[in-house]
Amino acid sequence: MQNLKSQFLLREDITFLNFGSFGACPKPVFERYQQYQLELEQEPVNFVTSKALKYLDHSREALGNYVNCHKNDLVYVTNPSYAVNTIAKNFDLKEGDEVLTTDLEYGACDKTWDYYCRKAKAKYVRQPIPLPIESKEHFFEAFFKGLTAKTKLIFISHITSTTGLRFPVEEICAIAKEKGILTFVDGAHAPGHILLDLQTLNADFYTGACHKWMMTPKGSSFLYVRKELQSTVDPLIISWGYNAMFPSDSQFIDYHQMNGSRDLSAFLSIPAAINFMQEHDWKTVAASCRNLVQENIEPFCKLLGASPLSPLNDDFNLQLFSAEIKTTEPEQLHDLFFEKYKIQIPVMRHGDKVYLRYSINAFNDQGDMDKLFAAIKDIKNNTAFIN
């Protein structure tokens, strides 16, 4: 993996162990991004009115092939939170309806569903998942205790943020389909992290971030909607795509793609990111990253006095690993890691717990983890930040 470090723009003096929050662009992808921005500025009118739609079509086709869906079944959004808001605002909730999720979801998404459920006098059910998870069967047993006759939608992460756990969404989508319940999978951490096949997954709604593990410029994500449901999803912004003067063959695309002036360059760079991964045999790179994650779990947990949150296999753990850390000042601890030890690593609150999460990508090596372990030991010996 070390030979790919030169391909990234990350600062040499920073040990970057937070790829899960924001990915980093490889140089060829960032260069393609800047080329689009330059082309836009050199002739903005021609770019926006003539070239942009063709470029977007090409980009969506590349992404559709990558995640195995038709290009017209996905639209670009700036981030998964935007996608969640789009679906939540459009979802036809009635008083007494329920949306089932876990108590381990991303905070911004929790807030979105809580807002729209309260507005409709519906119920957002954050079903507790006991940690550690013992098995998939243990997860299913805990999760489906929250299912009732009033459940209209299951909203669930593919890979969680604070705990870094992969959830068995394939099985959940299949069970929901049998019961006639719609599913919405928050795949913010999935594209580029795991093999994603939207046809096989069969979720009704799916959102993924390209600017995390796919390594595209920031502000590039997508929303997938099953074709039969696309007519139920209005855009957050009504603009030229409504009753379009020159409509495409997809109202879904027109409505959500043509919604005002914005820099599309991040979206257009997605094919370059896919090409980069193909050129560098990303399946092998990702396997090496997972091995490095696994090799460091035992010393990491031992240092923190923590236990793994799940069985240690690819069903639950990939290129992210979180463990509970005993601290009353997580924000200050994060700043200490960064300012004193030059380590970028998230220290995240979730309910009454705090998690320290490391992530591994193509530029990391064992030396990065050794620096983290040395910093943790020093902090424990010389400060009160870690109990």
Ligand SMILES: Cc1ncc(COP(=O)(O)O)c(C=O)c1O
Given for the second form:
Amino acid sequence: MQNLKSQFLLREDITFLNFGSFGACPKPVFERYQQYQLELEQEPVNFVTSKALKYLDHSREALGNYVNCHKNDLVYVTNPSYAVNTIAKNFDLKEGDEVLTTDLEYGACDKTWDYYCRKAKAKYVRQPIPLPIESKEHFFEAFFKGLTAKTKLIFISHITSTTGLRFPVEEICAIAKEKGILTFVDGAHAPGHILLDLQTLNADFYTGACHKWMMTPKGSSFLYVRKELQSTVDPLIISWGYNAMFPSDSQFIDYHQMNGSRDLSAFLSIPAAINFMQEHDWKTVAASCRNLVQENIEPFCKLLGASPLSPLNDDFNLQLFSAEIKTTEPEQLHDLFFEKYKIQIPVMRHGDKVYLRYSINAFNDQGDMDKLFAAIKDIKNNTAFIN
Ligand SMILES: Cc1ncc(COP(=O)(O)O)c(C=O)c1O
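For comparison with the form predicted alone, please write out the form predicted together with the ligand.
In what comes next, the whole complex appears, and the chain from above leads the way.
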């Protein structure tokens, strides 16, 4: 696999196996980001009141082409939590309505829906997904048990956080559409990780983080809303875009894009990240990364005494792999990996279980996984952190 380590800013002394949490920005993309920041500081007024709007338009156009949707159907937000809060706060939930999700969602988004459902006296249904998942059919059978005549919205991850599993959201969106239920896909891990085609997916709402697998600077994500629903979604911040003095051709963009003074440079760097992926043939890079993930599953699970959480193929596993780890001290174990072995890897609680998750991207190689395996063996032999 083409190793692109020299293209990244990551510290040489750290084995970085946690791309999933906050990505990592390649040097040319980071340089473009800093150029925007410099341009802003050199003439802030002209930048904010004139140039930035054109740059934003260009950036949304590039991202729209990349994820296949119109540039006016997506707005930039700092992170997926912001997008989820925007939709949850606006969603017209009535007493007795239901929002269907799984029990494997990302904690912050799960809390958001829990909060707004409670507030509206609606029911938030965290449908249990039995692990291991045996097949897509097995997944659908478990998930749709939670569907009732009161279900108004399905909220579901495209790729889950703690378990690192890709969910079959294409089929879920299609089934929901047939039944007249709205869908919101949490694609925090999807852009840059899998080929994303929002028109084909046909979800009603979608959020993706650009600063994870698309490798843009931190604080760059997007919220997509299907055109017919855009008028139902108010921004979290009311600003100059409301009753805009010089409206653009999209009220949705005016409402959500003007958000008070802030640094837009991370959003503006998105075209540079798309160029970087194209220049480095990311399709091939991603395929090599998936191979490395797959090749290491068996020894990883064996060392942890764990079983895979799903069938081992691209339907469920991509550049993330999680397995259950038997530990009572996940936070201390994470710190031990980092401080003693210089390995950055998440040890994550989910419900009553703990998962160890590795991520592979362009700068990783087998040597990184070998270091992880050696560290796990050493910890097992010399401490009580892993049972
Ligand atoms: C599946 C999933 N959804 C949403 C998020 C939210 O990210 P943030 O906390 O940046 O809003 C994450 C972050 O890792 C995630 O993994």
